[in-house]
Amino acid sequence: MAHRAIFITGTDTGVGKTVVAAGLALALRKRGIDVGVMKPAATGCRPKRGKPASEDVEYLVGACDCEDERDLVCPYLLREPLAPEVAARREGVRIDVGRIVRSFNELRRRHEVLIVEGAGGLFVPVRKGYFMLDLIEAIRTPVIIVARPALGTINHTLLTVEVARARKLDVAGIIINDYPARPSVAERTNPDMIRRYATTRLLGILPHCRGVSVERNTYNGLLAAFEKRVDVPRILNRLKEKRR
């Protein structure tokens, strides 16, 4: 396998894209694959040694145990927890998509597989008139959609798949994240409804793992859960099939 990439998007913010991306990184590393990670823009960053730092970025880097420069892994670290376009404008920062694409190409050159985690969903604005789905089109990677299990997820998931299909994005599948130990009726029935109507494969249902926390930078149980509940071989096959 040489120089493949996959993009992790979500049906919304807070659905657990970072945990899914980290779980995939751990699963690929277990198979002896050299993995890199990228987050084109992170918002809600906190000061660390006088510079903004992202918990999501540090979590991803820890999962792949890579030594890539942070300005390559995340070209734009923005302070306020807002859409990248808004956060950048309020800081007086101009987001250059060309810089993001160059970082992507360099990281992909360095690693067998590059996992890219977006911000929010497909229609999150990166800069004026340019959305996360435009970036996916530019770098031409297959997409995994992360969804929550709760009430409302059928609508959010189907809308995301529909937009992705309309823009001819390569949808590799859906992962439902943070599934509770005691699901409600909606949570019990939502996966079957998504399987029925989403026109793409449900790759897995990742359970809530008490030992997994982006904020505390802990991964306890994540690899085991990912291996047991997510179709990693299918993701690997998709990566092997996909050439730019």
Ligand SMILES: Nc1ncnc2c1ncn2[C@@H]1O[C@H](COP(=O)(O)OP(=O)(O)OP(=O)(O)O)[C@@H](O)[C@H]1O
Given for the second form:
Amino acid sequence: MAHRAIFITGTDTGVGKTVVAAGLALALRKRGIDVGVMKPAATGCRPKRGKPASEDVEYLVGACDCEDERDLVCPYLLREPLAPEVAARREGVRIDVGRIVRSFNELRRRHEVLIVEGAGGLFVPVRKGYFMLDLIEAIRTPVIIVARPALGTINHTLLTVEVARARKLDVAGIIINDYPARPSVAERTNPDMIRRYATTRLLGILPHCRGVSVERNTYNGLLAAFEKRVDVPRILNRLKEKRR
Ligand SMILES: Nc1ncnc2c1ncn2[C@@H]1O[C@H](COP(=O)(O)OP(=O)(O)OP(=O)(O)O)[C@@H](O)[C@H]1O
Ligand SMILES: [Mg+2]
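Having seen the form predicted on its own, could you give me the form predicted together with the named molecule?
And the full complex, kicking off with our chain again.
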């Protein structure tokens, strides 16, 4: 498979984009595929040995075991836990979309599959007047939408799919993440509602995995759960399809 990329977005921040991206990286690597990762802009980075470091970036890099330079994997590491545009402005950083796209192209050239994790959802501003949505449009990758299982997710998921479609993004499907062992009525009924109304495929429902944590950098049980609950062959097929 030659140099394909997929973008992991979410209905919101904190829905599990990093966990899903890492699970996909592990599942592809298990199939012998060389995987790279990218996070165009990370916010909420804490200083580590004097430099800002991102838990998301470390988790993604750990899952794909790649050796790419951190400033290619994540061109913008910003301190405050805010939308990139706001965090950058408050830090006096100018976000150059061209630099993000160049990093993307370089990483895509290096790997068979490049998994890109967005920040927040589609309408998160990356820089003035430029949203995550615009970045996906520029790099032209298929998109997986990560959604939460709880009450409110039907609306958030349908809104996200609708906006993606309106902008002619290639929606590969939805993954509901962090599904609890004892679901509420909303959580039990939401997957079917999303299947019925979302006009795109539900690729899987990833359960809550006790051994998984981005903050603690642990992956226990992630690959097994991903293989069992997510339609990896379908994602692979989508990656193999000719670029439009
Ligand atoms: N399936 C899961 N099992 C266990 N913990 C999970 C699972 N999915 C997510 N989490 C935990 O929930 C939190 C949010 O997940 P994650 O960091 O992947 O979200 P995100 O969408 O990437 O957030 P952000 O917008 O900050 O990038 C993390 O603490 C993560 O470890
Ligand atoms: Mg994340």
